[in-house]
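As a starting point, one isolated chain is supplied in structure tokens, in the form predicted on its own.
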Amino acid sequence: MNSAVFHLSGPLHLCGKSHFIADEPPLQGQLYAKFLFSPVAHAQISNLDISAAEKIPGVIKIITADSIPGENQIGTVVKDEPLFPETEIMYVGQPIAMVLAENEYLAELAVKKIVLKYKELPAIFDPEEAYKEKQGYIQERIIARGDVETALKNAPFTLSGKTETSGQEHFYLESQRCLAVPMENSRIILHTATQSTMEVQEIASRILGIPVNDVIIEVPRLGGAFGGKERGATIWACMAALGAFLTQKPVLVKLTRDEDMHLTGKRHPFTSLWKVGFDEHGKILAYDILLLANGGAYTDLSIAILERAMFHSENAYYIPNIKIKGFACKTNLPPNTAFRGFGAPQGIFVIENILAKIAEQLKIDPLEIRLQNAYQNGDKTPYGQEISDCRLTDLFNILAEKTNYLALKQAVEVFNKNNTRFKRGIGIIPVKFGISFTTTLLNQGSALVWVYIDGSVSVSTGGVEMGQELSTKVAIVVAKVLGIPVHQIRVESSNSQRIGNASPTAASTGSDINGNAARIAAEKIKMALTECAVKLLKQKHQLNVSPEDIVFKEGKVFYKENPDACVNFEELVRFAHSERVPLAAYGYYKTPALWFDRDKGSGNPFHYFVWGVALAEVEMDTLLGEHKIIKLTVMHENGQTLNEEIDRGQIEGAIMQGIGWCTMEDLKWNEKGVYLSANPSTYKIPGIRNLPEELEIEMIPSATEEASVFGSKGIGEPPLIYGLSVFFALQAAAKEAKKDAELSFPATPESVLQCLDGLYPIG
């Protein structure tokens, strides 16, 4: 029954009829905001003028870092951020004054009458030279295991080299937003788009000096998020608050999409220098590597986002010796965030890329060479944490059966012997994810459910509705423990006054977190409601009956020996009422067994791990540099799903990203630190015309112990590393068009073009 329902929310953004932040008509008095941005990367503030500006009729508050109540301080794990610079600018883009005016267009006048000052200061952009200067927010990360250096030493044959992935733009359809209106006695509702509703509520109280209970945050969907908003979103809502705040009047931040482009963070650019050292069979005894995160100005999750990234960074594969250090280089950009996958891509992509390069050194079959070096069951990862219900080997088996593995590399090489200008690959790939967030305290969450007197649901939760179908796991979950169909339930909005302390929406256990707080709650009530049917089939049926023989299922209760016996859900409900039997209940979960000693680089920071193995077969035009997906087949272990179809959505979804990221969304910067590929005629995501000829996702149930609620795992990021199998396919096609192609990440045409650079010669 279950299984099959339709989103919640599909009809309602179908018929164009779901309520964003801002789609509403203008409140009475509402200001709208707009900021005067840093033009340089570096500088020093020697004068900040506002005077002309706010001589503007219409133009009713211009407010600097002077203006602030309480601290002038939006960061979290590290408190190296303000919310205006009172000093010191950091980054292209950093808001300097932010103006308060009638409508836009006086607001954009008044930001040009601002005059600011500033003498310029160097400015780093590249992370080795941030690290070479020491230019980061805490002290190098070191996970290790082993005796590294004596093994490489040791070691038949090594590699070394350095590989850089860049960064991505989230590119969520709906911008940086944020609503503030101000109440009675100093309190404030901020509608802001984020994924952290307590983030949003601790800081902006910070901001405004005031207790955290007097700031509600209400968030009723996302127009996508993919971590761009779990920090990102933080200070455009202090902005708005401030703002309404001071005036005490509804204030409107939201950015334009070039303004979003250029502003906010993106995904982590990573440079890692690598040492591997292995032996004639092509299994890795020995790995040493730095990875170096390009963090921007501020700290944000650049600590959580390197931590993942080295808790990835063997990926899928045993390593006996192996030193991981990790450093979060502070550089001027702006603050670099969370993304889809949150580090763990960066890490993947080295593992993978030097298994390419070890199985060409020695003419190793690309499956086989994984396979070697593939985790088993009994096996630690470099932190300590052992390895269980672990399939790969099963899934690398069933990929190549399904992809006639054998026959496809064949056709592969007659069709590379029989052309010149294009050439085919192959790209194999594992994935080993662990779900969890690395900070263990965040592995918490809340629910609280209604059921009201006619049997319908109310259902809310920290958890934040961002297109992902949070909003229809969670009732699924419900639906299952009360037995009623999906559509008798309401998961409501987002807010901090029903569900306070929320941890973000992110690291893939939004339903692991908030199903199991709900199913919690749901199980209360139905513990409650279950002692009513024992009296009321009694009554009805004459039926004694004890409350291990009451089943709930498809809007009936009976008792299981004679489902005739029965009630319905909403009759139960009006009884119970009558008895004074409470019919809320609040549910609270913490995920077990978690916790990482940061010192030692040991310990257990995944619930469960997600795995899965995914082929792509491409052929590229050597001449135009383009390509073309031929298939991408993925084998995904996922648990028991709560619900096929999100599921598939969300792997879909992620593959697409991945791809975008690894061959196409090309990230660029100019000498001054200004994004150059800042809108949508300059970065180009994945259309249509880039989907895989033929895309085939088997998802494999598993009866894994270590699953979350209902036996489901976590759905959101793993798949994405799928992706990256187009990329070294991509890199074998080059490869056997020109021997010493190496190909620089993202594949873009000219990527690939500067790789086969002498292939046509000129002339």
Given for the second form:
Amino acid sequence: MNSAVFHLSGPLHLCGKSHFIADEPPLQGQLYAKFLFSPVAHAQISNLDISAAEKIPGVIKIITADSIPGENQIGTVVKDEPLFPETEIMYVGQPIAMVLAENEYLAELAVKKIVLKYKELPAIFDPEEAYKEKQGYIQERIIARGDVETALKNAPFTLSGKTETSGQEHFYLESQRCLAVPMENSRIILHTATQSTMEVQEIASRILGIPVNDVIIEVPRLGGAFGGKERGATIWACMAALGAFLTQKPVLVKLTRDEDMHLTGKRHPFTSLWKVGFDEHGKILAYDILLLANGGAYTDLSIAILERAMFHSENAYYIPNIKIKGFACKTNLPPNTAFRGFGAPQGIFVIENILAKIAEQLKIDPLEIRLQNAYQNGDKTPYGQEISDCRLTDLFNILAEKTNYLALKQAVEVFNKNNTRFKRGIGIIPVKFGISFTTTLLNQGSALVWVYIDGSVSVSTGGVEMGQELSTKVAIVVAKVLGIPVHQIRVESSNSQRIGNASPTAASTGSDINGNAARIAAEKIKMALTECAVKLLKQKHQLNVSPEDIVFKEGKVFYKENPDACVNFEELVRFAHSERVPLAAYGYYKTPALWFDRDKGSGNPFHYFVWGVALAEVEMDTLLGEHKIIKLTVMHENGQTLNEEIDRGQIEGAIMQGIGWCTMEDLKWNEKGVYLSANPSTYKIPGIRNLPEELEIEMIPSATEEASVFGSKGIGEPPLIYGLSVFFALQAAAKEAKKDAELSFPATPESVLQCLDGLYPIG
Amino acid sequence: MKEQNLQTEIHLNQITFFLNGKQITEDVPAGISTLDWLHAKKQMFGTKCSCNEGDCGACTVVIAYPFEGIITYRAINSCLYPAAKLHGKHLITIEGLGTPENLHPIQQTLLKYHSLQCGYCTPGFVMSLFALLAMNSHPDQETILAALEGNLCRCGTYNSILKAAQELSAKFSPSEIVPEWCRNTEQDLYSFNETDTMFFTKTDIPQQVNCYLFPKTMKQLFDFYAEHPDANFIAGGTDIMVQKNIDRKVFPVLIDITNLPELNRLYLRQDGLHIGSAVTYQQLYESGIVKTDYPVLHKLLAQIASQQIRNLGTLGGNIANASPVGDTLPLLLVLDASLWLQSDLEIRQIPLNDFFVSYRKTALNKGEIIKEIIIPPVKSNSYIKFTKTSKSKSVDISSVITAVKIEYNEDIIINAALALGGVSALPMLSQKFTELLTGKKLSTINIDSVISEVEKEFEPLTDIRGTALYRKKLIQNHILLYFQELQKEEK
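Return the structure block for the form predicted in complex with the partner chain; the form predicted on its own was the one displayed.
Shown next: the complete complex, the earlier chain at its head.
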């Protein structure tokens, strides 16, 4: 459907004419914010002296915790995060004071004049240590089924271990920013780069001590977010709001790249401790896992992220006896936050790593062992949701056929036999990704559609455009309902005055929720227009037709048996207006049949699952630790896509982020909790040379009843998992060189050479 | 003289250049980057700022200027390019190419392939492609990758960008890529009448850079320096501008050496290849002499940073910067490179090996500059190779970089050199390697003992680019790699 529709903002982006916040001329009297950031991870503030800084000419105001008129609290899930700390500093980079000045240079000068005195306190960075000391955000959570202890005892084979995955910097190209502008009546408008308009609006109002309706949120679009602006934008929006509120001047808060990398939350590093029992065929009988999420200094979204990790711990496999425990650890890193996949990749990585170990021990083919354990229709997940519409076995078989798997495996064996320095490996990974916010209340959305007098259409939803082309998809949906060309539709910015109480654009639900709300609104208008069309066709063409036989297509409206006797859309709209028929509608959608009981660890948290499989072939240089990705092949089950090319872009992009996470993005901090790789010259994200040499993505349509708007499925996050196939291919290649090689995460050249230590003995 | 200078300092802080086809004369604050100038002074926000340190490519613009008889179009990071340098050039930004209603072929093709998502990196990619296609007829895959490796897209649209670039390469020639308004400026660029000297000052509020000077002669350069002993020299700016943008370092006076003809020469003499210190990596890479006579240098140049940086950065800057992981330094060391250093009083020649004194300290005296780098001719019967290990395949700084040279007489090694970067405070030659190999036949060398002896010479540190242990491992494996190749060659 509609592959010929291109990115609605594409021509603007390509000409540098698209509007991003703060990439615009400054407003008259605009002030610039710079911050004093905490130099320590954990400390008691003993004194904060701003007097010298205040005296600098051009410095308008210095804002600290004391200046906040409302409540100094930006937490949502748990109210535990102050905008500025009053007594206790919790992480390196935490904002302590904000300087507002006439220009950035003066603001920077003033920051240097602020004197902060503090008493350092012991800090924790390691999740295992936090777990031991019961430093966490919730009680240990559990999802269980069967009798794991007995099954482990009786299993023919068992393995146990610890698996770690590291964090990941979002590296959205557009840094965190907000431009706040004061309005009459003590109201304020926030031009904020957020994925969560409702959250920013509510929390800013809390900080300012004014009603929510006095804070107006306007989001034109985001220059990338990937989860980093779901919660991460809130603090900066509140800063700008506070500055503008107190000075009654426009205030710009805009982080530099290095600031953004140093002090914003990242993907949660996870440490997992596990035991697994299996039989001689590689069938997993029992799985006991404890997931420790490194949550950082405040709750943020850690609880939901941990929960999604738990929901995805078994990935695509039926495990009869399973106990999934999870703990969200409180540490003194910047509060870790949402990042595409939202915990699922961390959970999935562990079980896939285990499968690789079992396959190695039993000498079973990696594809075979996955088929052996794959979910079948009728199975239930550990939390009791029934699996239906699962075509995993098919997908594996199609993948094997497409890649000529047996021949490929043989070729790799031959290559490895003939080469010592270079080794090849194959990695295979399936994905089952649950779509819906696991916090059920977020699964609702609104849209507002206006048809104007000339037939042109304006659509607002609560969704935020951040490159995923939500707006293009929403336009496609509305165009389809109203039977008009896509270019006749404008999808508007996200604005709280048009759409209130909007859920974050996240969890791969953007087009499901907002697309459906827009569909519902458009259908309401269409219904009203249909009544008018009956009248108009009678007037104009003397046709007597019933409403259900009216067709809206390509800007024309006609009786289905007689397309020639038509009225055009604009004509119908004018007619409807003259008949005093409403030409606007509000659409509301909530995802059906969702529930989850957190105490019991059971329920139906997902609307549906997205399924897919990937295979990677890599070649490793065992001397230099480098690698190349020879091929990556994906079979992605995709419902009835709204636009295949948009979805392909999402799959490719997610894969690149997955590859980056598991092979090169090396997020390190020192013993003081300072991020070391906090600029683009030390933290490397994939570039064009990191593309697989051959990248084949096949989208397999499915006629699923459960999918969402017009049979489409969420696309943002699931494909990130495919990137992990590269890690497992590298692990396989390393084992070809050295049998007991254990590749650590991420698979940088350093990690590769470390696991191959002793391969080239010297002396 | 001094009085006259002062006067010009007040009045002549204007430059003349072309901006998207139109000639303009503008006040340019000293040291302001082209990116900041576009945003602050022209309110042109199509060019995006993402990292402000030359690593992401979002701020890519194209400059055009006469070079070796043609108008050359180069992609550069506008965040690293002092706007003062624009004098006499043509600055082409995203605002100059197509419009949404009338897209340039590059923009059209990117749209067709869905080669963009959030759009923030998009103008940078368009400009990189523009420079690539303006200069190359039907570039091959490697040339395309080289042109785009300096542009990051976190949405990960590389695959479709590559497909679009391949189609552009197949379908279009430079004549169809460079618009008429661009061609129309070319004649003016050739005949651009440069003013004698340009001075840039800003005195009202303190700035990071108060004065930016363009000497036109060597004499003027040293006069300026005598007048401003606190001055720093700037060539490509790829390091100084990062210190300015990110570390917020103050440079009271910058003396730009790139307009000096003496420092822009590239010529072959009996004693070897002479490279002026303002010659860019890209000029070297494109040089026929380098390609044929120094193929290993040619290869190394391709692995330095990104296209945008290669278009600005200079070999002289890499040397003067004296970073222990400077990409070119180990290779230049094994090639026995030497330097001509010039002050207002004298020119002296010193071997590169004597130039590096201690961590980031060089033998340069105050007021002395590198004039030329001399690389002796490469002997025919020799093995020369370098190995760069870094986290990323491209646009990365090495964990360890090494270079090796073995010269034979018949099958006897008469000259052996191994240089390493990233394993000590300065790039360094291994004494042991030379000792243990010279005068020997390859087959009689105990490789293990060479490796362990060389390893003992160095005490690498642990930092973000690798642990000490890892770096030791890399020393071993790089040497092993060289011997493996040597043995293969011998067979």
